[in-house]
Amino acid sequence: MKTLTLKPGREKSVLARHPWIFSGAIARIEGEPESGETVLVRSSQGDPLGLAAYSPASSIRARMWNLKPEEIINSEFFHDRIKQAIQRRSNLIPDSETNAIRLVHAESDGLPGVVVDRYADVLVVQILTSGAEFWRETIVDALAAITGVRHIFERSDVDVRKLEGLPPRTGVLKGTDPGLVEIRENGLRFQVDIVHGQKTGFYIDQRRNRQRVGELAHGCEVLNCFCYTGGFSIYALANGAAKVTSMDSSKEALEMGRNHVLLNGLASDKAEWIEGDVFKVLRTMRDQGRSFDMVILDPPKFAPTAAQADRAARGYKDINLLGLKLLRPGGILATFSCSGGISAELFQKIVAGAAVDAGIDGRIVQTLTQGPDHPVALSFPEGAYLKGFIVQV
């Protein structure tokens, strides 16, 4: 087997079970091992440390399948990752509460670069990393084993992938394509652009977080920015907000907003849908004198990494500021960061920066996360990525 030999002292972070290996830590490499081929981890003084996927387009040069040397890494190793991830989601999420679940979180269970959704019956797979692009079908025919869905399609379309020197792609993997997909949400119903949608067509990670938000905002008139499809604004129409204003810059997105009121029987009179650049809108708002008792801002990924951090946070800054003067005395802030490049202590400070030069006092009632089905591992604290404050003001 072809070998990567780390330099002295680099084998600490494999040993404590994080999984990536970055080209500075190796010393050499024996044999030209192609791209998502799997390769012995030695350390330096020669101990076999475990088994690796090979990148070599990416600073992160090699990631871990495990720390079991004598393990064989083929299609029953795939069955295997992919049967434990779903089995630990059996008891953490009711089938009551939603049909629409992540099965297979990446490095968190396991597979480097393999992200599985669930909306109904229908998969949607993200092949991230040149080692899952390796066992592409071995993977896939494991997930159509394990979990019977006839519908299998693929939404490998998102930057990182050029960051392993592959292109993006999309298409059915196994079925047909699956259109519009119906899915369930704590009693509410919403449609899934499987094909065009962001992400993998919906934005399962804040399941929770939706419910939590809709709660506060009884009686509230509701400003939610960057709604995408509505999410956070159904809940908070179901919930009995007084009124809800929905604004994103995707007419698509806003289209299906208003569908999914109708979906849910909810009023449309109290539904108001803006499309455009979320930045300049508020900025016209606040000129304007508008005001609201709850701002929810759930804005794109600013900073996928941790060089994109500076620039990432003047955005959020920005986003936080704006929000923050719209609110009226005990308004409710709910903000949220999906970047992988801010810590959730780093965002606290941003908001809280904001607040200072707002002229506001705010405190932290409650701080929000990533649903149980996108778990982080122990040893992987970069699986923790969705960042959320609610903060009264």
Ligand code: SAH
Second form
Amino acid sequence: MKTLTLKPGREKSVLARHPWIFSGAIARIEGEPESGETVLVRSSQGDPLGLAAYSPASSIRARMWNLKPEEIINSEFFHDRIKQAIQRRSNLIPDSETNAIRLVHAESDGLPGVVVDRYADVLVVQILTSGAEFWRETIVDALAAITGVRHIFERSDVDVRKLEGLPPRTGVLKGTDPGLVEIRENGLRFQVDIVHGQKTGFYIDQRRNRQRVGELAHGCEVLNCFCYTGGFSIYALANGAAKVTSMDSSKEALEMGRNHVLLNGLASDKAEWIEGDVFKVLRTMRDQGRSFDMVILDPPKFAPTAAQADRAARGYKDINLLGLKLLRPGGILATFSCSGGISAELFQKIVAGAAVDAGIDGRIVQTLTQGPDHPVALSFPEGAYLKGFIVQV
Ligand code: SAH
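Mind pulling up the form predicted together with the ligand next to the form predicted on its own we just looked at?
Up next: the whole complex, starting with the chain shown before.
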């Protein structure tokens, strides 16, 4: 078998069940494995540790499939892993009011590079690494067999594939073009544009946070920044918010947001939609002396990795400062970061710094994170990317 031998001492993280092997940890590679091929990983002493997928183009040169060198990576392996991931969800989200769920969350489900979201009767798949690419047909066949879902669509149009030397890929994998799919989330109805929407179409990782923030919005005048298709806005309106102003730079997303108000039988006259750059519009609102009882900030990833952390920190501080200034006394800031490069601790410092600069006292009344269908393997802390605070001023 083709093998990858580690440098002395570098087996430590593998034995700690961390799935990544960086190029600098490798002493030698034998047998010229091709992109994504399975390699046997050995310690510097030659002890077999487990099997991994080889990524020749990436600085994460291999990702562990298992710690069982005797196992075989084949269709049965993927079938088992996917089945287990789906079974775990059935206890976590037994809610019949929700039919949009992440079924496979990559490393944290033992399947590096594989993300699968279910939207009603459609699966959306992201294949992110060379290893996942190598097994793509096997994975898709296993998903179809296990779930019985007939329509499977690929949305591997993400930057991380570049690091693996893989081109973006989207399209039908099974069945037909899904177009717009209607989902239910905590009993609310949303349309998901699987083909053109952001990510795989919807931010399901915010499901519980939308619910919590919605509950707090009763009677409030709410400003929802980076609203996408109005997720938080619809929850706020459904929970009796007095008025919700929603802002995004995407015209298409705002159009869908407007439709979501109607789809849920909510009052259109309580919903205002603004197309624009949040950084600019918040300044204009500040200059106009506008104020709100609740401000929601759920921006896109400013720092995908730690390398962009400094610049990202300035962006987060800017919007949090502006958001805090727009709050009435006793108001609530619901603020999020989905940047892998910004830790929860750093994010808290940024928000605290923004409050100091705004001259405002605030307290965190709740800490939020990604939903339970986006688990974080204990051995893979990198999986914790979404952090949020509910701050009362
Ligand atoms: N809260 C949303 C998800 C937000 S995703 C939900 O619950 O569904 C981030 C959104 O920010 C995207 O819709 C993107 O179009 C928007 N966006 C990115 N940069 C922006 C900017 N500078 N100004 C306004 N919107 C922006």
